[in-house]
Structure formats: C-alpha cells, structure tokens
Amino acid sequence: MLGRPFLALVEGFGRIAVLFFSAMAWAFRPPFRLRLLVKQLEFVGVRSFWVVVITGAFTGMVIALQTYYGFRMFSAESLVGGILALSVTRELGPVITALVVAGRAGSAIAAELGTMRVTQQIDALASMAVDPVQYLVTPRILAGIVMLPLLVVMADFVGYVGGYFVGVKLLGINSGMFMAKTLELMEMSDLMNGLVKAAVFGLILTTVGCYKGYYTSGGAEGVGRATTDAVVISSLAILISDYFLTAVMF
C-alpha cells in the first residue's frame, strides 16, 4: 500500500535530478542558445518586476508597523529600522519573492511546455536533431538562477523603503535612530546571504516548472495537473530549503 507511493516518490526524485544536471551539462556545451537565454531572462525577471515591486513595498510597510506597536510597548521603537533590515533581506525578500515567482513565472513554465509535450512540439525537436533539454529547460533555469537575485535586490530596497516610510513619516520614529540601528545590526553578509537563497529558490522555482511541463501526460487536463502541481511543489520545496538554508547560514 505504501510502496507503490514511495517508489512514484523516489522515481520523480530521479528524473528531476537527471533533468537538472543534463540542463546544467548543456550550460557549458555548444551551441550557445543566448537568444534564448536573454528571453527567458526578459519572461522570468522583467515581467515579474512590478509585481515584485509592490508586494515587496507592502511587505515592509507591515513588518515595520507590526514591530512599532510591539517595540512600543518595551519603549524600544528604535530598533524598528533594524529589525526590518534585518527581516526583509534574510528572509522576506528572498522567500516572498521566490513564491511571487513561483506563482506568476514557475507556473506559465510548466504550462508552456506542458502544452509542447501533448501537441508532440518537444518530440518534434528531439526529430530535428535539436535537443529539448538544451532548447527547452537550460534558458529558463539559467534564468531562473540569474535574475531572482536581482529581483530579491529591489524587494529588499522597496521593501525597507516603504517600511522606513511607515516607521518615520507616519508613526514618527526619528529618522536617525532609524538608520543608525539599522547600520548597527545588519551586516553584509546578511545581505549576500539571503542573495544566495534568492539564486537557490530561483533553481528550484524553473526546474520544478520544467520538469513538471516536460514530462506532462493527459492532454489539456494534464497540462492543468501540471501547472497546478509546478506551483504547490517548488512553494513547498522554497520553504522547506530556506529552513535549511537559514541553518546552515546564520
């Protein structure tokens, strides 16, 4: 009863782990598919900007007006331009980010080649001598790899800036206490740290969507199946790996 769901499990483990390295293998292989690549960077971080942008802002605003009516009670509003600093860049930006991504770009991945697979596009390459692997899946990982970092950059910035609008302008934090407390506790490697989740979550977000679309069965319901599946899988997969991640690091 069991063991028929344990070896689906680790069969998918498999075949996602053969995917990426085959992916990752044509990374450094000819041809060069930069056409290719600076498309997926425009569809991955271009189209995903505003949308980043605003729910990045609206994340500090809410951290900073959380913290203030906490801190206020100890008489330690101070160290709210801290305490979001240190938030939004080791956590928030990179987590919120990549499920933003997740939803809006790791989603269309999976659909878009899910819809290659059943009208039989992707076995029309493998016939043109082309391969799938290298057309298809290596553009969008390596995108997915190269721009959530820079995504999670202007989180983290709109972030702390609608955070410190909250805190100083509205609820009256004196704006140099504000900033001195946030040199005083955030570091760089804060900063760097939660870059390299962003390149990770990044990873994971495109592989889990192209696997998903690349090994789609069923026609439009599986298609459906696998968009839906490519979004709850590599949410899941971001928050259990920042656990990890936030262990290792800090």
Given for the second form:
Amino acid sequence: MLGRPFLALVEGFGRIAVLFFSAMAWAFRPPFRLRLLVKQLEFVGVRSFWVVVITGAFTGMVIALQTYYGFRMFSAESLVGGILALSVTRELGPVITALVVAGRAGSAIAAELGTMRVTQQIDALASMAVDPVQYLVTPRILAGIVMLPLLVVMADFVGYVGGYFVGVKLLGINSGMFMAKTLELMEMSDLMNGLVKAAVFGLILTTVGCYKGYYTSGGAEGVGRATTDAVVISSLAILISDYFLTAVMF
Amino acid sequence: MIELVDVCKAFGRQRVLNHLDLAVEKGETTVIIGRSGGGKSVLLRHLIGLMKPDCGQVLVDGQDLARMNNRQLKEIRKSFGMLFQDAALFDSMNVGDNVAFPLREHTRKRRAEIRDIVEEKLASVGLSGVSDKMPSELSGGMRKRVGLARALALDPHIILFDEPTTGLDPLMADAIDTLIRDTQARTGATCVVISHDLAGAFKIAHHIAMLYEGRIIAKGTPDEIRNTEDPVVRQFVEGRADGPIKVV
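Right, the form predicted on its own is done, so what does the form predicted in complex with the partner chain look like?
Up next: the whole complex, starting with the chain shown before.
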C-alpha cells in the first residue's frame, strides 16, 4: 500500500514538471513577451536588491566573527579570509539569497497568480486565446533563472566586504594575510558553482511559486494556503537540492 | 451553431454532466437555467474549451472542440467573447487596457485605432470616459459592463455569459439584461447565457434550456417553458421548495 499522500506527492511532482517544461517550451515560441520578462526581471531581481545586500552583508560579518572566535583558539586567525570567501561563495551566498527571494518574490508570485486563478483572470486569458502559461509563468521562471545568479554575485561581494570589515577593521586581522588566504583557498570554480546553484534555486523558487499560484483553489483561504506552501516547499527544495548539487559539483 | 452531443463530465465520483445533449441556434440567445451548483458553469466552460468532456462532442460550426489541440483551440477562441461571473477584469490594468487587451494580442491595429475601438466598445455598453479608471474603482455593474466591452472587442460571433446578473441589485440586473438583449440584436451574435435569474432569462432568451441532474431536461421558447407541464421545470419556474427537486 503506497497510500494517498505518496500518490499525491508523485502527482504533484508530475504536474510541476509539466508546468515547468510547458513554460520552457513557450520561451522559444512566439510571441516573445519581452515587456513581461523585463517587468519580472525587475520584480524578482531589482526589488530584491536591498534585502539581499543587507542579509548578504550580515551573513559575511557573522561568519567572520564566528570563524575568528573558533580559529583564534589555535592561532589560525589568518585563515578567516579564506574560510569566509569559501563559505560565502559556495554556500551561504546562494542559499541565503535564494531563501530570502523565496520569501519575498516566490510568495508574491503565488499570491498574485492564486488571486488571478480564483478571480477567473487566468480563465479570462485563456478565453481570449492567450496561453496563460506563456503569459504568466514563462516570464517569471526565466526571471528567476536569470536574476538569482546576479543577486548572488552581489550577495557574495557584500558578504565578503562585510566579513573583511569585521575581520580586519574590528578584530585586527592583518589585511594582507586576510586577502592572501582568500586567494590561496578560493578558486574561480567556487564562485561559478555557486552561481550555477543560484540559477537552479531561482528556477525552483519561481516554478514552485507559479505552480502553487496557478493551481490555487478555494478562494481567499486557498490563496493564503498557496502563498504559505510556496515559501515552505521552495525553501525545503532549495535546502535539499543544495546538498545534492554540492555533492555533484564540489 | 453550437452542439453538445452526449457530453459527460465527472469530478471524482460526482457526475456533473451526464450524457448531455444541447443544440444552440445560431444568431439567437439561449439561456441555460438550473440550480446553483448544478453544472451550468461547467457546461459553459466546455463551450469555449476551458474544460474537456470525459466523453461526447462539443461541436462549434461542425468542429469538435474536445479533439482540438491548443493551437486550434486558440484560433477558434478568437471568435468567442466571454463575460465571466465577476467580470474577471485584469486588476493590474486600467479599464482601457483591459478592453484593448484582445486587440493588442490578436490584431495589428495602431495605437490610435485601438484607442478609438476601446472608446466605441465602452460607449456601446453605456460607459464613456472611464478608460483611465482601475477595476477596483468600479461598481459591480460597471465591472460587468467593462467585461462585456472586453468580450465584444474582437466582434465575436459567439458570446458566452456566466451568471451576468448575479450579485447585482434588481435595477442593475435589469440594465445588464437589457444590454445583453440589445447587444445580441445589434451584433447578431449567438449568445449563451448561464443564469438562475428567471425574470432576466424570460426577458432576453429566444430559447431557454433547463439543466437538471446533468442533462437538459427541457428546452423551448420562454412561453413554452413558462407553460410547461414538466413538474421539475414547473417547480423551478415557480420557485417552490416542495416538489420533485430535492432542495435540502
């Protein structure tokens, strides 16, 4: 006996995959909706800028602080710069950024599409011979895939700068050693793999947001449920996929 | 001509349409009446391909919507206009952009030309000078009028109305019914109206069909329906709780 929850899970995976591949197929078929894409790039990316900058900076700062306290016990403070760079580019930059954007943009996508579903606006699109997946879902997923890596570049940068400030200016680590260990331990592939992760996380959070919104039912309560589900499911999926991506890439 | 032949639709174990047959005459208004939750909206959604039947055919000018792929459905939908129950206006766009939407999507008309058509369509539903308003600034009746103007934008041959007077006060409901009747007379379009508002149905319909337990159990002119001997139809028309239709 597999049970209904398992079957529902499999069905959910199937429907989300169909929605994703259908949205991607529409990306290569006219009409190309550049204006909608630009709007979503702005919504997912530009409007997440400051929240990503602030979380990125404080993440880098706390990593510098924690590693300094730990490494000081065996006089290895000089390694703080390298460890900071590795943790920020490989893990914390992509993951923290993705979680923040899932909370901000993923939930908003689910709420917007969910409201459109329960007020029949999605049916209205279809009735006017416009494919709702192409019009609503494709630009949002593309925006997630494009903007997350850019946001992560910013998060990596401010995270490192924040950590540098704490390590060098506040805790007195030698600036030259801090930078030298960074260059010694970190490779370009660390940054690039982090950006690949970011693109996958962007895909996940927008696809889940679109899926939960697109298939919303049950009025205002359903929209609320879809919004919560979008954040919870995409956060879990980001953390779980992070493990497997790390296992494959590093 | 729209024809539903032996159409079935079930959701889980609940059979909503049960081998339903219905013919809608071209260039006339057919009102489908029936109890709330009786499958009227499901039936209407089949007519525009928003739902596919489990069995049977949905024929529009001889073409079966149930067997069409997305591209074919998209083409045929351009000849439809649909007014949704709560108008389903895009709340991120103003009134003018809502009405212009189908024109921008499916025609190559210039901006000025589209603006003129939008004003003309809005004027035809008795709303002028509201293009810049947002849907949230409009009353229920105004929203329905804008929804109708949008449905008329591409001069459709077939117009579907999903509960057009639900939620409106009697005066506004009558105004919307008059608008539907006048629009049909002016455009000569085939209109299908889903409603449980009998006063409105008798006012606008050339034919009335009653949906009961997943089938069309009666169809006729308003006078034929008003004078029918069928006990189920009589109970519904007279609005009695006691009779063959179990209310509670």
